[in-house]
Each structure stands twice: as structure tokens, then as C-alpha cells.
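In C-alpha cells, the next block holds one chain alone, the form predicted alone.
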Amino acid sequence: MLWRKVLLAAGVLLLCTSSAMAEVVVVLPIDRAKFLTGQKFDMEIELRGAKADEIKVLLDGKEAASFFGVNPVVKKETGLSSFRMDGVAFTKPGAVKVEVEAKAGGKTFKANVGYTVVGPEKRAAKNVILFIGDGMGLVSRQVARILSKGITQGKYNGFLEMELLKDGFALLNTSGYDSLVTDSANSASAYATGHKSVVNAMGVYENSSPDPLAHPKVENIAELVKRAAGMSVGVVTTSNITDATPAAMVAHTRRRAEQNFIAGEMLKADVVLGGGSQQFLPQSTPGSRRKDDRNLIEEFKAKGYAFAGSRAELAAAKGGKILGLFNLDNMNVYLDREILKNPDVLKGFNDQPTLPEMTRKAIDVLSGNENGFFLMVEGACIDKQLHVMDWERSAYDTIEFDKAIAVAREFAAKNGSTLILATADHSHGISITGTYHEKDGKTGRQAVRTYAASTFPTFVDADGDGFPENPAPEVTLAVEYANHPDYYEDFKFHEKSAPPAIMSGDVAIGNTRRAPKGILYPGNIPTSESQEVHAADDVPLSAGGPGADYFKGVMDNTEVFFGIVRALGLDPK
């Protein structure tokens, strides 16, 4: 049973009873968790379904209070008891055995978990730049390569910047500890902390509390590099800056939707660039999504941040800290922002910077710290456009993301001592079936060309900037989806993006406005889902620079964190 597998993974013992809720011992962090020496975390043991008479916790045979030098907070309540120690850390590397014994009503419950602790390595890199193409699986890379570089007689005319990072390469598992298929909060949190979490959570393990801020925390990369090495931190994205992936670099919450809270946590970073001013403006301001009167933009300014609200203001911004917010919510995608420039789509945000421009500015500012920097750059709308089944817009954002990697590679070539990682937080179930054209009068499904009929696409990049001028050439790609709702498909590029399905009560139905002359493709996921959904596919990681050799073979996504702290030689003790 699924629930049993999840609980056993969390390090619990079940005792079935005739009561409505089985009595369960849950140990957090979960079994097989891995830690950096000195990395702070909260440890919690819950006895669910009973009131404990006693909870005893041993680490390597030693009482927990003595092992950590911290007195636990023990709560004994009907139906739920807990044993918690906040802000503890392991001080030496090696294996740690945790034994838990809880007694309640004459019954004894036991649970055992094991942890691994690793120590610091000699510092190899001064800086780390982590590029996360949200939802950018292997096929997304390939689609972008076809459009940006072209393919002639079966050979690519060039490769993406991320594919030129050749010092390390790995395939990453993206699952959380609660489910096979993850979301961006959980998966980005694994990169930021080195620990698995659950869907919609970041920087925490899930306990029973209804308060999203009360779950056991694990110290994240932004906190660690500042505390252990005095480094600077940057967070750059094309999404709302409080969205899941950028939020996971700095925040701890069970609910990624706590974006008012997350906005304030961005003060942990020195450079913050993206969309999402709606979370920073007081509720009295039109467009604000805050539930209070805090003006976080003014609060950031008071703490020494220069503020930029446009591309021109970003270029002119000076100082060691910058907050840049270029749209109320997510920034517009590259095709709409830089090529089509439809004012009805841009809605007054006509001067948004590109991701390469934001990346360059972030590096310029952060590199002023002689102790080095950690920078996370996200191509967020690769994912968002695949959710609405608009692969062309997703591909152009993947190319823009790749251009940002070129900026980092240029910096690393001049300055050295910089580890660059390019990966995704999770994948989408897209595939290149072949090509599509209507030159012989065929349309729709009959015009999908397979095998020998799949002549090469005719995208043209006349000015050599890597972006084809026309996203709808005579011969285009046939990109299809493995996990979709009912939707209408005509295989054409649409000047205005539209959702694939709309809700009719509790059921998603195909949106005829998306492709009025298209054919209906019946969905293959639950009818409650109105968008294409994430896939569990492993994602590729390419690495270049000092410390890149750590990444090889098939790895867990939590190992990205350990590769980063290894390269930086972090010693938070």
C-alpha cells in the first residue's frame, strides 16, 4: 500500500489497531538522510494516534540531549505526542544510528533510522552558479538545440552552451520522499538543502502541524554559504521571485503558497531579480497580493538594496545589493517579450530585461565579494509553457536560459574558480514524434511525418542570435505529450497562448479556443487536471569548472547540494 511505503521510508513503525487511526512513530529527518558536518537541522519524533507516556531517543547509543547538548521539547497530547530538538548539528563525519522507543498505554513502539554525515573538503571553487531550467528534461534540451543550432543531414550544426559544460555529467532522480512525481518546491529544495521533502514543501520535513512554518527545518545553501564562508547570494528567475524554485533557495515552509512570507525571506539574498512585485507591494496598491500593509520594496531599500523595476533601471543600478522586480507576477516569456511584443500580452511591462541581462548584472554585483558567491539562475517558464502545452514558447525560453549560461561561462573563462551547473528540477513528458508540414495538403494527425517522411525542420536564424525569427516555419517539429488532459491539437504555433483545457465543474474539458480547427485528443490523466503535468523522468546535469568531477553516472538530486558544498569547501562547524 502506498501510505505504508511512505511511512516506512520516513523511518516509522506501524502498529495496527481497531481505532480509526493506527499508532505510528515517525522520525524526522527520514532514514538515509545525509548531512554536512555543522549543517543545522531540526529533529522531531512524533507518536501519532496515541498519547505517549515516554519517548526515548538514542543516537549511536547515547541519549539525544547528551549527544547534541540540547534539551528536547516534549509534548504529550491525546492522539499526538512529539519529541523535538531545533538547530542541532552533527560535528563529525560517519554513520549515525538513531533508535526511538515510545511507550503509550502499555504498548511499546520502536523505530530505527540511519544517517550519513560527510565532512568538508578542500575548497576548489570560489563561486558556484547553479542554473535550473524548470521542467527542462532531455527532450527540452534537444528541441532547443534543433531550433537554435539547426541540424543538417542528421548532424547538429552546433551545441548548446549547457552542453559545452563537459567536466561532469549525470542523470538525476527527482522524486521526493512522498511521491514518485515531484513538484518544483520539493525538487529545488533537494538542491538547496541536500534533503528530500514532500510536494509543495521546501527546506522542511513534514510533521503533523497545520502551521506551514512549524515543520522541522534543514539549513539551506543561502544560509550556509553566508554563515560558513561570508559569501554573497543571488537569486535570479523569470518567474515570480517568490515562486517555488527561487523560494527554495532561501525559505522554509510546508506550503509554497506562503508567498507573502517568502518575499520577506528574500532578504537572505544580496541580489534578487525576477517578477512578482505583487508580493512586495502593500495591499492598498492595485495589483498587490499581500494581505497586509507592508511595503517590502521600501524595506529592502532601507537595508541598502538598490531597486530596479525595468531593464533600464537594472542597467543603471549600482551597489552591493539589488532588488529587481519587472512584472506583477511572472515575467513574460521570451517570444512575447522580445519578438512578438504584443501590448495586450505585455500589459504595460514593456521594458523587461532578458535572463542573460539579469545574470550578467547579478554576477557583476556578486563578484565584488572577495569571499565568493553562490548564484541560482532559473529559466522558469520552460516549465510553465509546457504545462499549457505550448512547446514553441517553452523552447525559446530554453534558448534564452542557455544564453544566460553563456554569460556565466564567459565570466568563468576570465575569472576562473567558478563551478557552473546546468540542470532541471524535474521533467515533462514530451517527445519529438517527427516533423509536421502541410505542403501536400494533409493536415492534423495525417500531416505528422514519421520515419523517412520526417524531413528536417526549416527554422531559420538569419541574424545568428540563436533565436529563429519565425517560430512557425513551413516544416516544424511534431512535439507530443505523454500526460495531458483533453485538448485540441492543430500542431501549429499560436500567436496568443491559451490553456489546453478549462474546468467545467470538477471536470477539465478541451479548450476549443486553443486550436479552433484542431482535433480533440482524449486525455490520459485524471479529468480533474486541466494542464499537462510533470513526469518522473531522470533529468540531465552538465557541469564545468572546479568540483565538476563530482557529477557522474546516475545520482540522487540531493547530491547536487553535496557537490556544491564540496566544491566550496564549506565547513559550517
Contents of the next structure:
Amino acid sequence: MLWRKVLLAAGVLLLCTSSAMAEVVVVLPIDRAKFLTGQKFDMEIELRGAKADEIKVLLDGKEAASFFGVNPVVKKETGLSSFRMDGVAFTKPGAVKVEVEAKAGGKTFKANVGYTVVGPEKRAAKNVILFIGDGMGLVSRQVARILSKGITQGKYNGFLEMELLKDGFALLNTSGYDSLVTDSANSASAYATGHKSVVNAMGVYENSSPDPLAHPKVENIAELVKRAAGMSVGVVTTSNITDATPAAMVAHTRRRAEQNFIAGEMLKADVVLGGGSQQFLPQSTPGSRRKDDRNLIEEFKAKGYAFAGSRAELAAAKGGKILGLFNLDNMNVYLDREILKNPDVLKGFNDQPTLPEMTRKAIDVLSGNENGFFLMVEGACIDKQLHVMDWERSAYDTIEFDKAIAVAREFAAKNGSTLILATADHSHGISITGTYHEKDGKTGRQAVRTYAASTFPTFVDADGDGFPENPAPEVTLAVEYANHPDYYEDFKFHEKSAPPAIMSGDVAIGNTRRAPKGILYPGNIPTSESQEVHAADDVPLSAGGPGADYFKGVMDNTEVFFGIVRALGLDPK
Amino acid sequence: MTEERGRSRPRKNRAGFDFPKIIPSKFLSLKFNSSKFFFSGPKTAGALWALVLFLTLFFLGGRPAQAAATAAKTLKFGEMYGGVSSLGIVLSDKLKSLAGQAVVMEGFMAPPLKPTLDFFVLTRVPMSLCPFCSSDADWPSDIVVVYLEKPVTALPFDRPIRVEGRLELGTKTDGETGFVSLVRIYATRLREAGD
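Provide the structure of the form predicted in complex with its partner chain, given the form predicted alone shown above.
Let's see the whole complex now, leading with the same chain.
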């Protein structure tokens, strides 16, 4: 492997000294990418900064065209040249060596990358259910465990459903190939394709195109299970169904903001449940966020989907395909939807199903396919509520997410042959510093109880539903944030949500409405950020059922995909 | 709930603002040249903001006494919609009955992209995001687009404002920005709420 030692990794190589504008050869997929045999992808080589006279691409010493049996599309333009082959696939497992040589204006530019290709395994699981708690790092799990199960004399009174998945456990690295800290599009894309991408992208590698839909694609799990095994696909979330995590299961776009487009891509799934009908209604309908006249709800119906717009309609929905959209925008969070029920917050959406109800319906419908199913269930607002620094609302959504896992475990116990994975896509910088109470008259930071003073919190779940009745008990948790804008902190639950900071021009300024009697915590991230931001921390993954043994130790996030396709024995041709 | 993480569209620096000609430069220097002023937080800056707002609106709005005489009907955010479901929003009878008429609404001016505005978005609560910098998927559904007779600079971010003007309903796409709106007010008058 001397050839690789000599060169830089990452597929971005500069081998020729040059003047002002640096010419760069970019090979996509990137160096060290891993593939399943038969998994389709677009290969693209760009020479950036020069008009190429010639681009030569060898795979294992063979001309690319004859290696893949596909004629490349070659573009030679001033400042950018491209060599692209769409829809190619590797047929044999093993290592693949790619050598690129581009000539421009008498100079030669070279790049070498290496790929790994894995072959199919014997099928162990009929179904896979992937639970993604968005932003649900290790601490989010623990906060939910404390609230939901309680702790007595230092021992927990019980564990979360996700913590009872014990056949496999791993810590996942979450970075994309562009940056240390990822976003939900990029990270969900790693689970859905086995390939890293860049922030705000899904199912693609990033080329130079300004068109977000023109970047080289990688086949995703929804496409693969249908094509290779005739399985059914479901996506369930509490956010807009076109938001990053569910979108990454089915769509390919450099920009997650292409939600009008993503809504149409949801036709790749058989069961689609969540919020966000605003992306499905024609622009003439009040409340629509479409920029065209397409009525996707009618298009889905015409393709055989039953439509449900409320919890009652979901319960009544029949058939093998369901589109359920329960809010124009993101669904409300559990605390607001099921406990507080403030009409100003719900804004008329008084009959939204819970995540466990949606999960149960999805499993009921999808399990009708004898070829099996792939289902992704997302707890979306665990993340969204941490962004606005409301750990209590986030925790109740984590508990709700955990209840959805209980539904899947129940199904797996009855029907077997189901791999259940529960993980997060990235973390948030929260930590439990101790507990908080004002019993002795102290307030603010003086009332944060550390070490021996951190007596156990007094959350009570009297009805045993797993959700404490009161999110603001006498002794609560002191949850603090590592990465935040200027904000006001009072360590208390806020019955009415308020963002931590609001924008004044380009600068985020602490929002006094969040905690009128709170203390100002000066921000520690750029003033352009008005919310708490993601953290680069590894995230835990718990696995149960056939194929769960794949998950152990510390792994790259792309391995979630390979664990899934291995369990399903996928062998796309 | 930033739609595009970390890659919001570049915004012009405050230093690069073009100020409308209707505001004399001595007030601009008060408003924009002191970085201390901007970072001193809402409490300490409150009095200054109030002064700036008053002066801005005075020059913008012209003759308060005359404007106050119009018989504009009050419209609240909570009164705009008669019903909402996944299949869309139903406009309230009150909103529909006020179409084409003079109305008064109170709300907050969303942080704008452009330093000078010929329209802005009025929201029920202060926005935590620069709405034009993120995808329009981040917008709340109950917003009102306010078109202005004369361009203004952004008003203070955290003070309720009162907008008076003619109400217009129906989907409309702004020619310049592509922003789609459903409820609009063609404003004849802006002032700080509670005056």
C-alpha cells in the first residue's frame, strides 16, 4: 500500500505545484468508502480549477468504462472538468484501488483512493426497526431514565426499553466527511447509505454543482430493501416528515431544505407518518409551503395510500399503504400534546397520535409483507427541544420515544426475526451537574446542588405510565449546557416555551422572556447562533434481536448501515 | 430549529447597511455606530431603543394625530383562523370580513435579511431565527406580511409594534424575494404598541 502512504488520504489530492488557483482532483466516493456488493452509486471525478485535456480513471488497473461496463460522461470546462458514471456498482467483495490521472495545460494531476466492498451474508432477520432519537446522546438517555424510572439509594428503579436491548452495544462516531460536528441530514445519511456525507446533505457526495439534486448519489436503505428483497418501508417521526432524518431514508439531495422535493420522494415508503402536511398541500391552500400547485396528498391517494390527518383517522386507516400527516408543521411535543394541552400551543391540532401509536400502526401495516420490512422511527423533538434549551420537554419526548421502542420489542417478542436498533444521530452538549431546589431559600446558581448536596430528584409517576405527572417537582435536575448563545437561566421548567435568544440583526441576544428572573449566561459560541448547537460526542447504540451481535465497541456511524444489510442478508444484483 | 445547519445565507454586515434617506444621519449614528449599544442587552438599551424607535417612527409615520383618526378595526393573531387541520388553514369569518379594510394589528417585526425593507413579517412572538436566513419551513403558520409605503430600517427586535393599514388576503408571491404570503397589510402607519 505504498502508493497510499505516498499520497494524502481523503481523495482530495494536489500533486502539482500551481499558481494562484489551486487545481485539485476530487474523487467521489471518497477514500476509504465502503460498499455493499450491488449497491448502486454515482462515481464522479472532478478536476477543479482547470480545464482538463484528459481524465483517465483506472479501477484495479482497468479502465473505468470497461470495469463498470458504463460509458462515462466527461465534461471539460474552464475551471472545472468532470468524469462521471451514474448507477454503477461493485460486483465482488474485497479491496478496490482507484487511480486517477488528469492532464491540463501540460500539467498532470493524480489522485489515488481505495474502497472496501463487502458481500452479502446469510439473512438473519426478516425485519429491521431503526429507532433514531434525534440528538439523544448518553445524557439524554440518563435524564429520561431518572424521570421515567426513578432512582432510590443510588440504584435505578428500572431501565429504559432501549436499555433492555442487550444483544449488542456500541459507541458510534458521528462526524461527516467535511466537519467534526454533524447535522441530522448527514448523520442519518450515514445510517441509510453506509457512506458519510457533508452537513445538510443526504444520500449524496458533494460535487461542485449549485443544483442540490445534481450531486453523485449512493443507493439508500429504502431503495435497497425494495429492490433487493421486495420488502416494505416505513418512516415515522414527530417532526415534519420531510425533515432531515426521515428524508435521508429515502431522498438524495445536497440541501435538506429542498423539502418540496423530499415530500415527493416519500412515495418510496409504504407507511409515512409524522407532521408537515405543509409540504404536501398545493400553494393555493392556506398553510401550504409548496411553491407549486401539486397536491401530494391527492397524488399519494391515487397511488393507493390511505390518508390520515388525525389520531382517529390513523386508527381507522386500512390498507397496505398509509400517509398520515398530523400537523401542518412539526407535531407538538409530548408535554404540550398529552399533558399541558395549552390551546395557544396546539393551535387547533387537538388529535395528534403519540409516537408509540404511530409505531404500532406502522408495524401492523408493514408486517403484512411476507418479505419483511424496514422501519425507521424518529424521536425528532428530543433534538429540537435541546436546541431551545428546554431539557424537560426533550426528556418527555425521549420517554415517548422509549415507549415506541416498547411497541417494537413487543412485536419482536411475538413474531421474532426482528432486529431492533436504538441510537441517536448526534449529541448535544448537556450534562447533569446535580440537582436543584429552593427548599432552604437559596435560588439561582446558589441552589444548584452538587456532590453530597445533590439529593435525589422528586419526580413522581403516580399512574405508572412512565411520564412523571409534574415536570417541575420540588427537587429537579440541574441540567447544564456546554454550548449556548447568551441566555437567561433560572433552572426551572417553563410552562410556556420561549427561545433562549432572539436575533437582533446578525446578533443573538438573550431572551429575557425565557426566564425573567434568571441570570445571564454569556454565550460561548458565535453570536450568530441563536440556539444551543450539536456536539461531536460519540453516541450510544443499543441492539436487540438477530444481527445485533454486529454492534460492539467503538464504531463508525456508517457501520449501522452495514449491520442492517448484513442482518437482512441483502444481495442486490 | 435551524433548517440549514451552520450554512445560513450570508448576510450583510451591519456596517454595510444602506440607510433610508428619510432618516437623518445624526439618528443613524445614534442607532448603529455604537457596538456597545448593541451588546449591552435589552434592559440597559431599553431607553435608547425607545428613543430611537420614537424618532424613527416619527419620521416615518409623519402626522400621528391625523392617522389616529382613521377607523381601523383591531385584529388579533388569535382571530385570524377559524380552523386548522392537516388539510390546511381555514380563514376566520372575522379575517375574511376585514379584507380590503383598514385594520390594526400588534406583533413583533421578524429579524429581516435586508437592512432596508419594503416589507417585513409580523409575528405573534419574537422570532429566534432570522427567518430569511433559514428555510421558510421554519416559519410559524400565523404570520402577516406587512408592505410599507416607504422603506424602513429594522425596528428594535424585542418590542411589540402596532401596524395599521389595509388588509389583503390570498396567496401572493413577493416578486423580489419569492416569499409566499397569505395575509398582508399594506401599512400606512407603524408605531410602538402601548403608546
